[in-house]
Every structure is written in structure tokens, then in C-alpha cells.
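In the block that follows, a single chain appears as C-alpha cells, in the form predicted on its own.
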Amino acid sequence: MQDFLIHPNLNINDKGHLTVSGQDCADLAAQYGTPLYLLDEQLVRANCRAYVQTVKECFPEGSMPLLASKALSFTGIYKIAASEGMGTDLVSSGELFTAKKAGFPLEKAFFHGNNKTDFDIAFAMDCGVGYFIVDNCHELNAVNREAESRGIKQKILLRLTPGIDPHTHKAITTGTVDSKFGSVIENGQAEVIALQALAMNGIDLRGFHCHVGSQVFDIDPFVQAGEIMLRFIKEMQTKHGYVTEFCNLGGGFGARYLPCHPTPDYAAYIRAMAAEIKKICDALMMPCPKILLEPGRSIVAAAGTTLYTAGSVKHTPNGKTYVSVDGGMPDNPRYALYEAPYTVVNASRADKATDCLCSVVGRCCESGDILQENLRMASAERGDIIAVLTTGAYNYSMASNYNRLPRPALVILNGNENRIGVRRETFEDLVACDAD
């Protein structure tokens, strides 16, 4: 078996062609054309299932997992999160209009964000989001002020910062105390600006969030950062007689992206940190809040694969060979941003040997505009089928316009069925807000 199939949605067919949820690749390319987003439904149900099954079992009833938006958001996928009875977390207005307009139940809508707009803050009230989670005394007193104007109490949920270094990327590190999130616990930051939301009229405290960062493949730093959490809840009851509904205890497990990442097991994962959260809250002797998690790459990453078709592939001096693809860092910019690993296949030839090394790159004018580098995979000739792998998360949702490009199509697959979840653009889209 070639090590590159990594998820149990892959495979190779009789013609030597990568299979995702069964379907051919290169079959897929010639239908819809290239670059193309696969989004696997039956992956992305089963990961909702798996989360919203235990975190039933493990957690006090009304817990519940929320389908982290910036991760994928289009209407389909806020579909499929409520058929599977998931909430979801939101982090722009833009996010949640997407989700208004799929019929998402919105009083299970959390909104997200470190500088809310006052139109973002209006328009989430104007759609009735469930709950605010609010960053900072800065947006505390906005979001009070609105409430106020339109004479309700306004749910919300803090974003605490607890101090925790996962030990991922910095870029995707966002629990330490110099975090630009949250209001820091140590400090007695976080007390001041509870009480604050305590004492306003337009606010109701529910509870606390907090966020250690993603990628992350160890349930240590989430116990870590729950105990410090709890700890300060019970702070909280013991000095002022609040007692806490919720603590968000955000989203980070990893998904797999290499061969030699370990194949993450989310039940098992949750069941892990519920016995530890127990603990700790026995010995704290409170009762465990309502607990949420985000996940959104572990909802949808491995799910997720993009199709490229092969243009030039050059042998330099030096005995580097570069294979160019019809997309890039415009539709992925991850490996631009902080060289975010990816395996990558020749779908054309996947029964072949991987016996090519070679960097696969992008067509922008961007010498940093590189899918990939130093990776092996089968020789590649120009019209073959090129795929990457675990493309389900933050690459739809980070594709831009860049060199005046169009953002691919994204199809969803089921069993063997497909169809259009977002349709490709087109070169009249590029143009259609441009005044003169």
C-alpha cells in the first residue's frame, strides 16, 4: 500500500488513479475542471457525529460541540452541521449572513472575534446569534450599549486568555498571555472585566471561553487550560456567587496531514479530557459547567483534497525539478504563510513509484508561491492530475483573488454521488464590483 493514503477515504483504482470516497480524480478534473475543491460529506458527518455522540456522553447535558466557521464556511457545510446537531462558532459578519442564509438555527450561533464592529455587533443582533463571546472591556461596553438601545439582555461568554503554550506553530498559538485574545486570568485581568459584565444591564454572563491554539494532537494543554479555567469558575463562586453555565474550552485537535502524523481518534480524545475534567472538579468539589469545544480542521480537514492539473515541470542546473499546477497560493496560501506540511499525490499515477523528487509550485508571480517542496511523488508529465491532500480546512476559506485568479469550485461527494457546493467563479465575478 503506498503511504500517501493517509485517510480511509483514499484509495487506488484498476486504473492506477487516486480514488477519494471512491470516486476518480482524474474523472473528477475532466467533469469540472481544475483547480477543484473534493469535500468528502460522509467524512465530515461521521467527524460531527463522533464529536456530538461523546461530547453527549462525557459532558452535562447541554454541552455541545460548535462547527468552527473560519475553518470552512459556505452554506452547505452549515447544512450539514445542523443535520448532525452541532452549533457553531462564527468570527465575522460575513460568517454569519452565510449562515442565516443556509437556515442555521442561530440560538446556537456563538460569535466570535477580537474587534466586532458596531455594525458587526448590530447585524448579529439583528439575526438573533445566541451568544456573543466577548474579547475585551473595549467590546464589552459596545456590545452593553447595543443591548441597552434595544432594551434586551444580551448572552454572552468571555474569552479569558489562561496562559498555556501549546507548542504548535506561533501562528496558530493563541492561549499565552501576550496573545492579542482574552483578558489574562493571572493578572486578575479576567475578574475585573467579569464583574464589570456583572454589574451592566444590557449583559448575561453565561459562562467563559478560552482558546490554546490548533494542531495539537495532545489532550495535555486542554486539561491544562481547563483546570486554570475551572479554577478561576470556582473563584468566581466562592467571591461573588456566580456560578457558571458554560466554559468553551475551544477547538485545536490536529488532523493528519503526513504520513508520520499520528491518525487522531476525536472520540477518544474527548473521552481522555472528560475523565481529567472530572477530576478536577471533584477535587475543586463543584459540579461541571455545561462544556463546548470548537472544532473545525478536525471537523473537516481529511475530508477535504485539491485537484491541480500539471503544466511545466523544469530540471534546474542544480538538479532541482519544479512541477507547476493551474492553482497556488491563492487557493491555498498555508505553506506560504508558515510552510504548513501537506502530502501530495500524483493522481494520475498513484500506483506508480514515488521515485521524483521535486517542489510543487503555483502559477502566480510569486516566487514564494509554493504548494510544497522537496516531497516525493510519481514523475509527472503536463496534463497530469495532481492532488493534495487534507486541503478540508483553511483553504477554501483562505483563497483569494490574488494575480486576478478565480477561486475554484468545491464539490461534495457522497458515496458515489457529487454535485456543486460552490460553484467555480468566473472571469465577469472578478469584475462585477468594480466601479469603472
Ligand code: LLP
Given for the second form:
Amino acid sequence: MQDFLIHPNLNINDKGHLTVSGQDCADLAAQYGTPLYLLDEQLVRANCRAYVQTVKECFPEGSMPLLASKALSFTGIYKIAASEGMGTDLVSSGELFTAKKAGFPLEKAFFHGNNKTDFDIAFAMDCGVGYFIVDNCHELNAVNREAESRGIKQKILLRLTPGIDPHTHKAITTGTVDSKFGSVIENGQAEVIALQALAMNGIDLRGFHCHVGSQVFDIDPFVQAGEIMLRFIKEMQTKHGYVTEFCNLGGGFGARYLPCHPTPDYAAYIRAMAAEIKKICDALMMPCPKILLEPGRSIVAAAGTTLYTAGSVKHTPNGKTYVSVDGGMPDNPRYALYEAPYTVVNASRADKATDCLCSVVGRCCESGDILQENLRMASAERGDIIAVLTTGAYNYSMASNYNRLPRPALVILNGNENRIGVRRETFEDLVACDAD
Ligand code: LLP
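Switching from the form predicted on its own: structure of the form predicted in complex with this ligand?
So here's everything in the complex, that chain up top.
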């Protein structure tokens, strides 16, 4: 058994090739070219269902998981999420436009972002976005102004900062008091902004939001943040008679990138979290508000695989081996940004011993263009298909055209069928916005 088979949809066929959802990676590479993003629709749907059903079973009616668009945004993912009954969280007008284009029911959309421009605010109201998640008092004033000028009351949640550190990578920790996001609960700023919102003609305050961080495998930070939020909600009721409809606890459950990571059971996490939330509400003698969650990575990460073709395989005088592939930091900047771990497989020789210690590097003119350092895989030769696993979240969505590399295609696998989700960019696409 090869320990790189870290997701249930991975296997090895009788040619010794890696398969995803039963489909041969070498065949997919031959059909669509490389680099190539794969997304297993069945796995995405299974994750959506785990969230939708468990949230329904454990929290009051009206509670809902929202797909965090930032993890993966293209029209196809909104169609899948909508058909599974998910809402969505959007952080830009571009994500909003994409969701709208896909026919996503925008009354279930929550518009995030710590600096919505006047254009964003007007555009989101034009599109009929259900809820704004307002970050700070400046934004609150701007949303109120626009709503008043339209003679509407815009439904909003306020983003609060509960002051929790989930001990994940510092770049993806967001809930601490010095964060750029949200209004701080502990110094009274949150209460002030909530009272301002309640007094505004253009604002219909429906609840509060927080997000502690990302790639977290433990429910404790969520429960701690939940407790701080619920205490605040209780205080708003006792002091000001305000009854909160929604408490949004954000996203953040982790994905399995390496064989040594746990195999997450999202339904079990939600059940355990719900039991703790219920205890807190009971102790505070208040009914549980509707709960919103914003999973991104946990919905799409494991469903994604990126295929590359190996080029040069180079041995340095000090014994390092570099396997260069035909993509790199433009399609996956996560190692360069966060030293993010990934499991890498020689998909053409998946049945062979993983006895080659090497670094898999990209094709950009930059030594930081590394996909993964010092990993073990079966020795590669030029032309082998190399698979990087667990790339469904924050890969396509963070991709760039650095070195004018066209962005890869994204192919959706559904059982033994496949279809283009996003076509490969062409050279003409690269110059499409350039002036003559
Ligand atoms: N909600 C809010 C308000 C967020 O800020 C985030 C992620 C999420 C939900 C979704 O979190 P998830 O379930 O995906 O962990 N680019 C980084 C991740 C940045 C996450 C930022 N916020 C990465 O590649 O790891």
C-alpha cells in the first residue's frame, strides 16, 4: 500500500498509474494537456452534503453552511454548491459576478471583505446580495449611505474579532485582536458599532460574524470563539434588548495534505462543536441563534489534484535532485507563500517504490518557484506525469500569469466522466487586455 493514497478517490491501476475517481492521470494529461487542475465533483458534493445535513441536524432551522468562494471560484463550483443547498460567502465584486453568472441564489450570499469600495457596495445592492458582512464603522456608514439613497434597509452582519489564536500559520490567522479584520469585542468597540448599526435607517442588523483561522483540526478554537460571540450576543440582549438572528462562526477546518495529517470527519467536527455550543447557550439561558459556517478548504481541497509533466531531472554536485515541471508558482503559489506541505506522486510510476529524494520545482525564472522540497517519490524521467495532491483550495483561486504563463484548464471529474470546468488560457488571452 502506497502511503500517498491520502484521499478515498485515489488509487493505482494495472498500468501502475495514479487514478483519481477511477480515471487514469496519464490519460487525462494526454487528453487535456498539462499543467491541469482536476476537481472531483463527487468528493465536493459529499463534503457539501456532510455540512448541509449536519448543520441542519445540529443547529436551529435557518442555519446554513456557506461555501467560502475565496478557496475556489468559477461558475461550475457555484452550480454544484447551489444544487447541494449551500449558501456562499463572497469577498469581491468579481466573485459576486461569477456567482451571479452561475445563477447562484444571491439571497443566500454573504458579502465579505474588509474594504468594500463604493462600487462594490452599489454593485452588490444592484445584484440583490442577501447580506453584507460589515467589517468596520467606516464601511457601515458607506453601506448605510448607499442603502438610504435607494430607500432600502440592507441586511447585514457585523464582523467581530473574538481574540482567539488557533495556532495555525500567521498569514492565515484572522481572529486575534490585532487583526486587520472586524471590530474588537473585548474593548467595547463591537458594542459601539452594533448600537450605531441599530440606529441607522438603511441598516437591518441580523447578527454577528467571526473567523478564527484556517487549516485547523481541532474544535477548541471554534468553541472558544463561539463562547465569546454568544456571551456578546447575550449581553446585547440583556443590555439593549437586541435579539440576534445569526451567529456566523466562519470557516477553517483543515484538509489532509500529508499522510501524517488526520483524516478529517467534518460531520463529526460539526456535531462535537454543536454539542459545546448548546451547552454554552444553556448556561447563558438563551436560545441558540441560527448558526452559519463558512467552509472553503474543507469543501474543495481534497477534491483537487494538479497534473504536470516532468521535464529536466537534474542532480547537483551536492547530491540534490531537482525535478522540474511545466507549471509552478503561477498555478500554485502556496509553497512560495507559506511553505505549504503537499504530497507529490509520480503518477506514471505510482506502483514503484518512492525511493527518490528530490525537490519538485516550477519553470519560472525564480529560485523560490518550488512546489515541494525534499520529498520522496518514484524516480522521474522527462515526460512522466507528476501529480500534486490536495490542490482544490487556494490554488486555482490564487493563480497568476507570472512569466506570462497561461492559467491551466480545470477539468471536473464525475465518476468515470469528465468535462471542462475552466478552459485553458491561450496566448491570445494573455494579450487580450493589452493596448495596441
Ligand atoms: N471565512 C472567512 C471570513 C475567511 O477569511 C476564510 C479564509 C474562510 C471563511 C474560509 O476558510 P477555510 O475554510 O478555507 O479555511 N490563502 C490561504 C488561506 C487564506 C484563508 C483566508 N480566509 C491558503 O492558501 O492557505
